[in-house]
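Just one chain is shown here, as structure tokens, and it is the form predicted alone.
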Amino acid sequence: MPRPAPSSLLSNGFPEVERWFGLLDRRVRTEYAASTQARAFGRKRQSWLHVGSGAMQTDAKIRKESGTESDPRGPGCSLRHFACEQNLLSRPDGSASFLQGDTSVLAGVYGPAEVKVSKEIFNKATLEVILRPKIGLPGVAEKSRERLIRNTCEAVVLGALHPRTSITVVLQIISDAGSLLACCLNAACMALVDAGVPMRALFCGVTCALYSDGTLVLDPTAKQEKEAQAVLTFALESVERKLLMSTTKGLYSDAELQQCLAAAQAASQHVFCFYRESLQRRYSKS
């Protein structure tokens, strides 16, 4: 006589003791569901504390840690807060996300990694930057950001350090209120650190804008810079706050280009204290 299952002996001479295990399942999948969205709603709330900027709340701390809330040379020239997070994606080598006022702008690294033979360079790593935009395909535009950016970090890589590899810069556009190219800039050079990429400096976006008056607004937003005569994108390095990249945009004098850039090499220290600060809050051992 074949011997029953484990299955049927419990429904047919136990139905008290599977109804027992039924009920002893069905509370443990529904508490392992409460804790897994317990903890996701955790991450998720965390994840909002630094990147959002809803609250008003936590959009005070941001401004407090920054130190970027108010400048000695006017009203008008206070960079807007900053929130920076690293290690957001899995797949990439690094990622950050980092968040200019209501300016948004998510990056990740892949790499040093196997490079194609068709871009291969026998002497340093091949670098590249893709831009994708908030909808729809990259324009004129995206393409021009890309250049930029590219010629940016490779002043600033040790590409020779890797040579005969790939190193890529992925940038996607959450939102974009203004001095979105310097947001760019600095979420790369964060993503750059977050995956390990030897740099000789780090290095930072800001942007001016020039009124017709001569009035001058640090990282302004894109209403200010639609109204503006003149708009000026500056990356700086950090060790002695050297030009790396400039784009203007509008008609502008010698001496108001030397008075925007002055103007963005005082306004980098603020940023590169962000970064340090954001560094060492997310090394700190405590």
Second form
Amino acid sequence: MPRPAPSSLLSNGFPEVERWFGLLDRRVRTEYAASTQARAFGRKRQSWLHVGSGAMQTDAKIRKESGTESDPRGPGCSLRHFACEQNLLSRPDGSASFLQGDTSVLAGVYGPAEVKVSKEIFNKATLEVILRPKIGLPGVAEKSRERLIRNTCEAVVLGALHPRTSITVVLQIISDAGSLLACCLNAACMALVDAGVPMRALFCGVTCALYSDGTLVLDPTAKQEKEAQAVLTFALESVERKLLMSTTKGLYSDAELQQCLAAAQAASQHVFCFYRESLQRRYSKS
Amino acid sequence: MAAGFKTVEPLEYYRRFLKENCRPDGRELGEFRTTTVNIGSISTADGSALVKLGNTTVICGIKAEFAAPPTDAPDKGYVVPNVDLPPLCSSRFRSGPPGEEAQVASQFIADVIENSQVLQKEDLCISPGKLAWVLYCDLICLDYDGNILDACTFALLAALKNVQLPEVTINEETALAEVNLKKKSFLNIRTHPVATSFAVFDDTLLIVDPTGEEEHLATGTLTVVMDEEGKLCCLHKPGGSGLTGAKLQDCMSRAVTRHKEVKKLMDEVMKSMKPK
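Next up, the form predicted together with the partner chain in place of the form predicted alone?
Every chain and every other molecule in the complex is listed next, the one we just looked at coming first.
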């Protein structure tokens, strides 16, 4: 079976996640062989794919089972299967593609780079976020999301180490199947790590959907979001699980908010484990 | 001497006040600025309100026009908010297309209207599939001194309560709409969403109703929109320093008291408007 090229992640629209599971061990072996060959030819760029599920089991065979065909979730946790690929673009200083179920976002980071005099800040880096929707031109909703992502990144990035520079995060939505803002946040974090931007903590995005009968669903699909009474998106940081950013849609009570926040904090544990594993695999190879 | 210190080290100057649990303008950490509201000042608009929160001044004007209802919801009308931050209100804004702050505020107001269901869009429909009302809500800031979101939400709510729509009948023969300007009715406002904004300082301290300078020095902001049953319509925290669940709880209780204050003020103003 031919080794799947990194760009297939984007050109297919959404990858067949099940297929990756069976291939994972093979891919790690071929990666090693390819990397030695690449070093011989002097090729520097190598993309790193890591696939995970909510349960954080590294054994590929166990992950094969799933729930219903339309909404496969990892065993032991209610987050959808997610995958992350880093260093896949050649121009940006750092890039990452994050997939959550069928939702996919591609992020690229340029920085620290030169900044326009009108935008420069004397004692820290100027952070800029550009969010491009899948179709159409960016509108007011995108501007609002850009502001949310930018402020979240500003809270964790150590801008004081790079004064009078600019760090630009460009996000492209590849496909939207629910929990879009959370996926954007995760992709942005992975891309910032790939670019080597100094950060005081990692952050992750978690979406929570509340139904009128009181049930809570984490990482909802687009259909579940439409049926829900309220959809809450949180950005949590890795050190103390504090709330960095929150944006909500719909009506809910104070007690429900605390419940969702607690569930999101528990779920963020899995996402941070996934980040750690993903980076460990990458750097243990080279 | 204090003015010199303030220019050179604004954050230290501020911390000195915060240590004594007060702020440079003499307020407590949990105290709002004086709120004044004036309803019905624009006679050419169908509804209007002017809100002053300390120095921050926002005026809201609502115009009702006809439009065809959306094809995917033929029995609904439209509510279109637009927040404008002109160069008049602060030196940080330039003339030209709306900047990021104005766009974010517009999106926030649109979300509040949508989430709180302050009015049923079905009430705005005149004839399903053919004619519906569209309410253009223009919020213009006349003076920017921080806490723009609270002022805009309040101005919008007051203006909506002031809107009077004339009765419209569709003439069967000509299929044209006939407007009866003599018979007007108020909108059915179902809930009263009230916004409370906080600024986070040094990752620990929360102060209510930040002024322009405080917003600039703060490490994060948080806006909570609550309606009368204690239900939250919106928890808007655009990044900034992290908050624990306990701190959020304090914010909720402050938001509840603020809602009562605002409701009382609104009722007083509506009562004074009644005999007309």
